[in-house]
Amino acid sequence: MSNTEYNSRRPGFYKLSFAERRAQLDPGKLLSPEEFSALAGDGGLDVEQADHMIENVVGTHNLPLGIGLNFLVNGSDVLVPMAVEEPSVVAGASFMAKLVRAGGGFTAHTSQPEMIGQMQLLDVNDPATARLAILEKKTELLAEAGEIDPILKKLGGGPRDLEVRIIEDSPIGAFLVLHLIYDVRDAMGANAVNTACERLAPQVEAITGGRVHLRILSNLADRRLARVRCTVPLEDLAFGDYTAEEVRDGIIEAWAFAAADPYRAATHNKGIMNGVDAVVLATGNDWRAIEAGAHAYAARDGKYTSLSTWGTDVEGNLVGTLEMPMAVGIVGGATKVHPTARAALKLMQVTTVAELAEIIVSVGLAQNLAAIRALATEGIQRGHMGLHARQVAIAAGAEGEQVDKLASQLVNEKTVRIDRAEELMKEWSQ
């Protein structure tokens, strides 16, 4: 990922036309012509493919696909496909990645790709005794689970552990929950885990005399974490009338608000997910699972709080971290069915699910920095509304060069509204 053609530093990329930006991606060097076309929707998901993916298909739905630039993750350059409709996300993440790049880029790592499958065990006379009975048979149960998926076993995956919890305080009284810890390698893992839970249910019932009810994976994938850290040199934080120290301290103060208050934390973490979800969507992964896991993890200590942290190092530079569950895959599901998802993964040059997860959390931290930097200085509206004005201009009927002209006028007037845009269009047509 460090070769010249695919260096993620692309100065002035946003100023280029659509055709010029696509030409810079250099079709034929990394992507085949068919894969390259898929990125533009020309050879993307067609109705026939979609009809095999979900039920009651009547069409397909497109989102803008942009490229996050300037990302240096674990020493490697990466061009990051991002599917998102919200203005400023791609631009914000790319600019923050440029600042982070000056401090050495993002350093990320992941834990083992272990998912949790849950089995709800009801109708046991003595939960404590039933729990011990299950644990006494752990070796046999894990051995059975290990024979379910021979391909996964060959790749080094499979069951790792079995845990049993007693749920005391529930509306229906006490019951047991079994956690099957399952290494899913480069898959997201839902199908493998659910299948294993289904297979073990009769044996668990025979051991305990109880009734296995729900058998399903948990999206609180707190054994499958992705972590990232970054440093932004102090001198690179200054801009406009703001000193570097003002920007740094303002960012830390903004983070402290989110760390202490769940109302602020919800919006703070949404900013992280703006970046995370955009990459998850572009690569055909399950963004609902990632969202659920992230927010549950943010409340793991009984209080909803920030997923990220911001502070200073001994030299006064800004340092940030992000840790969150990251249950994504590069095999199976839409990642193999959707042409655009396949092309996006190839463009990123990822070969393992760990690499993908590390890139995703890096984008999440960059987007978080973009949001709180804006909030702590000039306010979120200036940059956001500048990009939103383009959407308003298009909605008012602007085309071609009129889009930028009308958007600029709306921003200058500080009236980014559809009614004013329509008024200006009428004035210009007279």
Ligand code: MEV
Contents of the next structure:
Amino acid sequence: MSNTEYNSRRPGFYKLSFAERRAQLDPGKLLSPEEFSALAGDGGLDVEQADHMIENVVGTHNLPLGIGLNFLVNGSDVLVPMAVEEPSVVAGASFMAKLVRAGGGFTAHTSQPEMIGQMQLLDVNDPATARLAILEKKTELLAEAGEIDPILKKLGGGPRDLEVRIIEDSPIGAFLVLHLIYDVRDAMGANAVNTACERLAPQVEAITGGRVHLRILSNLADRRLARVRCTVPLEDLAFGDYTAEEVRDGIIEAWAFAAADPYRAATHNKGIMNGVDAVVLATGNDWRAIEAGAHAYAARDGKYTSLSTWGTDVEGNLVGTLEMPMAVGIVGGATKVHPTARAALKLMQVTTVAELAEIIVSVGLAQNLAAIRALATEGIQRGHMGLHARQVAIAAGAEGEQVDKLASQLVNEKTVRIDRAEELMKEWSQ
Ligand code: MEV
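For the form predicted together with (R)-mevalonate (MEV) instead of the form predicted alone, what are the coordinates?
Entire complex below, previous chain first.
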């Protein structure tokens, strides 16, 4: 990250035309013409590439790609590509990133990129004895796992530890679970971990006399965490008729609701994932893995709760944190094959997976702030409806300047509905 031409403060960017925005996007020409067109044009994934990615391909499926602005992460400016279909998400994250910027930006870090591979060991005579027999051979098993992926080994990755758990209570009685802890460096790591588990299984069976059943990574990647914190200066929170204290305390009360109640926590965390998934998707990463990890982590203490926290510092400023598993990669899979994903990573100038994870959690925290700030004050519908109205206008057949005209009319009438939009279109065409 870090290149002065890529200042992510772009005042008025949203007011520019599509063409003007594109012209401003890459001032230092970081992207080649092909990369630029993959990110900000119509040169994304072609059907031939798509045909090699999955089965039964008949086409591709597009999403809008917007740029999250104002992000300052660990002192570096970053333009954040976000692929998402929902209005307000990009605007909300960008606005909150601006407030956070005034407090010094986002401070983020990650743990080691360690994934967990699971092996389910059945049919052992005595689970406790089998557990110790495996642990006695830990060095040999890790050495064997270390030879599987020479490239990862060269990059400093590979197996780190082997843990054995006894699951006492299951519908089929007790069994063992081995956790192979595997440092996957800049990869998402599914292939490396699954291969390692499959390779070790016969040895584990020989040691214990048992039967290794499942061999697969866990999406509860709680050894591969990304963490971020931010401060919003108190005075920057005031807006409209709301005092800064009212906004700050309203945000903290909103968070307390999510911290205490799983029904609210699910929606609160969905707001975080609006931002997280948009970057995960733009970079070609597996958003289902990130979703699974996030929600399992939110329930790690036996009760589903908020992934973020909000409070105050000694000066009364608003402070927020977010911690969640972040199993993303920047090598391999769609991150390398999908032209838009490659260009998205290049635009962000990330060189390590840790940098990408740090940006993603920053966007998640900004998105969470946008949602609960709105909910704690004027409600979500006001801002949302303005943007939603544009979609309704387009759905009703509006084009060009008509889109904004029709959207404003719908908002003014407080009737953002397709039937009314179509009615107006009909009236205007007569
Ligand atoms: C909508 O996509 C997300 C929100 O519901 C999040 C929240 O309630 O915190 C607005």
